[in-house]
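Next up: a single chain in C-alpha cells, the form predicted on its own.
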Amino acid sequence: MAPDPETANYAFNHTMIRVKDPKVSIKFYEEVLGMELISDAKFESFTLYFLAFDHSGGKLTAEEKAESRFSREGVLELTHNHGTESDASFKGYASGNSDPGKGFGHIAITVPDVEKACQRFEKLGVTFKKKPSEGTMRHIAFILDPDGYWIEVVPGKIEGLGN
C-alpha cells in the first residue's frame, strides 16, 4: 500500500523515558550500548538528554549532532526531573512491564551478533531480563537499563521473519 502523500515524509524521531539519575543512565547508554549524547536541553525543573547512534564514522561535529536531533530517526530522550537522583525516598519510575503502570514495553537495538553482544554485556555487569539461552525465542535477549527499562537485543536479520 502506498503511503498517503500527506504522511509520506513522516519519520519516527524519538522515544522519551524518565530516569532517576542522568549521570548513571547516560553512562549506561554510552558505554554499554555505544550511543552518544547528541544534545541536551536544561529547564528549571528538568533536563532533557538526547542520545543516538553515530553512524557517520565520527565525522559530525557536536553542533551538527545537536542540529540533527529532530531530523533523524532512532533518538532516545532521557528526561531527568531534578532532585530524583538524591531523593532517598524516590522509588523510581514504572518500567511499563508490571502493574501499576503496565503499558510501555521496551526499546530495541539491533546488533550484528546477539551472542557476542551478550557476552560483552555480561562482562560489563549488565542485568539480564532474558538471555538468548532462555525461553522459546533463542535469537534475542532483554537487558535492563539502570532504571529497569527493558532493552531488547535483536539480530539485524532473523531467518523466517521476512526481513
Contents of the next structure:
Protein chains: 2
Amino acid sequence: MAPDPETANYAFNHTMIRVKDPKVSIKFYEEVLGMELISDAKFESFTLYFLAFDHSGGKLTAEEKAESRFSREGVLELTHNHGTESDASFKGYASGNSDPGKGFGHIAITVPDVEKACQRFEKLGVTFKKKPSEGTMRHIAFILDPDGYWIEVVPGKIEGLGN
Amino acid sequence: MAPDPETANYAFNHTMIRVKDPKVSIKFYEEVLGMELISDAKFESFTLYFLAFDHSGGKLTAEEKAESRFSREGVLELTHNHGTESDASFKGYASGNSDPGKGFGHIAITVPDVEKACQRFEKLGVTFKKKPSEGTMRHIAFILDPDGYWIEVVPGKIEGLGN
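Since the structure above is the form predicted on its own, I would like to see how the form predicted in complex with a further copy of the same chain looks, so please show that one next.
Then the entire complex follows, led off by the chain already shown.
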C-alpha cells in the first residue's frame, strides 16, 4: 500500500546496541569496518557513541559529520553503561541469537567484494561466525563484533559513490 | 583515525530482527511508520522481508526498490520463522532491553515533528514506551512494535529531500 503522506519524510536513522568496552568496540568499528565516530554524548551513568560510514568522499568536515547524526540513515549507536568494561562480574551482552534473549539478529554491511573483505578480516584477527567457504550460502559471511553481536557481510554497493 | 581505504565503499545496509507474525509486523511498519516492503525471500522454514523508506519522492519503480536492497542504507530485515504466528506455546521474542537477553536496544526513526508524529501514533493505537511528555527527554519518544521492540522517535530530517 502507498505510505501515509504524513510519514513522507521519516527515515530509519539508527540502530542501538549496548557494548561492554567502548574503546574496544570503537576501535573495531573504525579500524576493521571503516566506520567513523561522528558524535558522542556523555551522561552520568552512560555514554552514547554514534558511528557511520562517510559516503561523501571525504568532503564533510568533522562538524558536518556530527550534524549528520540525525539527517542520514545507517548510523550505529553504541551505548556504554559506565563500569562494565572493568566489572569482573559483568557477564556480557546477549547477541540476540539464542534463548533466552532471542530476538535481534544482526546488523549487516555491504562490501564490494566479500572474499576480499573476509581475507582482510582474517588478517586482522576478526572472529568469524561463518566464513564464505562454510555452509550453503557461499556469497555471504558472518563476523562477530567484540561483544559477540553478529555482523553479516553481504555483497553490494551504495549508489552514487562512483565505485 | 582515517578509515582503511579498503573499506571506502562499505555501508551499513540493514538491521535484522525476528518477528512472530509478518502480517502484523509488515502492516505496522508500512501503515504506522511509512516504510515499504521492497523485497522478500522465502526459504523452507523461514521467510525474510526487507523494508525501507522511499526517499526518491516516488520516482523508483517496484523493481528498482527491490534492487536497492543491497545498494542503500536504512533497510530493516524482518525474519519470520514459519509457525510462530500460530504457535500457542511460542513465548515471543526478547526486546533486548532486560535480562536475560539484554544487548540490542532499539531502532530509531527520524521524523520532522515528534509531537505531531506521536499524536498520529496515538490515534493509530500504537503502544508507547515513553511519550514526549514523560521523563526528562521531552524531545523524543519511544514506541513499541508488534513484538515489543523499542523504536525511538527523534527529530531529524534526511538531507536532499526538499523538506
